[in-house]
Amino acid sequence: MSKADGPSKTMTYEKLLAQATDRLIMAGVTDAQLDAWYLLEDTFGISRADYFLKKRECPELIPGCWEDRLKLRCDRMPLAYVLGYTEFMGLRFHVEPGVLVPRQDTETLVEWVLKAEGELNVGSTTNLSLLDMCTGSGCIGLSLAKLGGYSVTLSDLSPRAIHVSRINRGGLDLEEQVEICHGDLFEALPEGKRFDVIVSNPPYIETAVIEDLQEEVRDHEPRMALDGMEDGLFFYRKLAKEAPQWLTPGGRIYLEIGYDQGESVPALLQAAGFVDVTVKKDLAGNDRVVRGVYPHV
């Protein structure tokens, strides 16, 4: 923590977390009394438990960082970078400005990936090696392997996702079990390597869309993790045409989408020769995950 300021005589935990809600309302934050208290809990280290037994008492310090974070999320920073971690798949996971931000909306492809492929392998001894392209924090990847004990591959673009990657990597104790590539999509992995499964959240958003979106998104996380070019398909088009030599025989690929893009991307996939394609909803009922088989050849 930063500096902290002297006790305040006045200043109680109820109000700091009332004046906080207040502030966020008026910066025009979504879920401002949730964020309020996220904020309230992690800088103050008071769990929900105490605060209702200590509401009314004052804290004997407050941290010099409270007003400061409690500004940047006025600022529309979003709520996990101004924390420095957010929970994906009941998992903590670094997170700061120049990678995007775990969605709750992309557990619905590490679940379906852990039910798949748990019941496609029973009674299986040999290890399924994972491949989770355009990384980013690396939620989707590093789940994968410390819930399902995958061999997984992560790769991305951009130096910052390496650093953040690396940095959950070891702190999830992955080390031995998660390798790390920096490259432009395949070119990043070394020649020869096959997966039996990919895994990956691309950019998918329209260009020109992006600029409508809220202004935690357009305005914090990277663009680069956003923009799927002009009709949001740029990354599934080379995703679809170039995973097949990747891939093991039968190998199965799992990609986040857009809520409109549950037949486009299929198209492609199927395209490309993949076979059995199916699109799962999340639970907002808006179609999330494309899943397709590439044969055997």
Ligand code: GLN
Given for the second form:
Amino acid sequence: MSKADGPSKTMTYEKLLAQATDRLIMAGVTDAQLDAWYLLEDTFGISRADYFLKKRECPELIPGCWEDRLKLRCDRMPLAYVLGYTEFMGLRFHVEPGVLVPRQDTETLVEWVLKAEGELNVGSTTNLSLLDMCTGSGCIGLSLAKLGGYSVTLSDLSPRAIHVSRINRGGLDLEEQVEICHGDLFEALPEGKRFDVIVSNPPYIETAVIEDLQEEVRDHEPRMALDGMEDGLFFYRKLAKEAPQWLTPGGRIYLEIGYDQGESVPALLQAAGFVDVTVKKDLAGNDRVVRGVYPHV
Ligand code: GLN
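What would you give as the form predicted together with the ligand, now that the form predicted alone is on the page?
Next comes the full complex, and the chain you just saw is listed first.
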């Protein structure tokens, strides 16, 4: 294939897709065919229907970025970084290297909050206040602001996360409803503030396990967003200890956890005084989210 920007006389959409798929397979990409399709769709601005109508036609232009993007994906950069966006809860989030790519598993947390808090507050006009700690791209807190109507505070230590979550707050038109704080865990928050709900998907991978992760994650996603220190529980200990001071009486906490943390994290919450501690599984059947209530004291 020519790397040039000019028209190609022989390169049809169908051939472009087939060649991209082959190269991604050779590079060891899982779901190579699907990724090749997403790259083609986005780079050429071609819908699925257009593709089937025009697949034997030659594109007028092969943009220079087609080859660049394919190379990045063959180097195992996550598709979301290559494209610059991903979908989460049906909403589009800007992503770039330096923030964790939003995962479908994390939708389990968002769905649980929407359901449980909706049931708790049926008919109520109170506007719940919610904190998303370690917000990264902002995917959890911003989708809850958008879909649940809550007043949301996002917090993160990473300057890149602050930058990206600001872009996403603007993209979702949530400037009025969402404030963003930059700092280490609770240190960044306005003193005296209280939240009805705290949510977090903190770094929770054991340091030693990081080297065994998929190349996309190990070599491209930020360590800071993954590393839960020696036993993976570092941030849960801090959250369990400090969250109660930031919750309104009867406030709720929802934490994403690793598949093997369905006993350790609930135990930490219970030891810190949380009650009604329950665990929810993700669509794959793994323990994924823990919820606890901090009683009136
Ligand atoms: N809250 C973000 C997410 O769920 C980032 C989490 C993190 O950086 N550990 O994608």
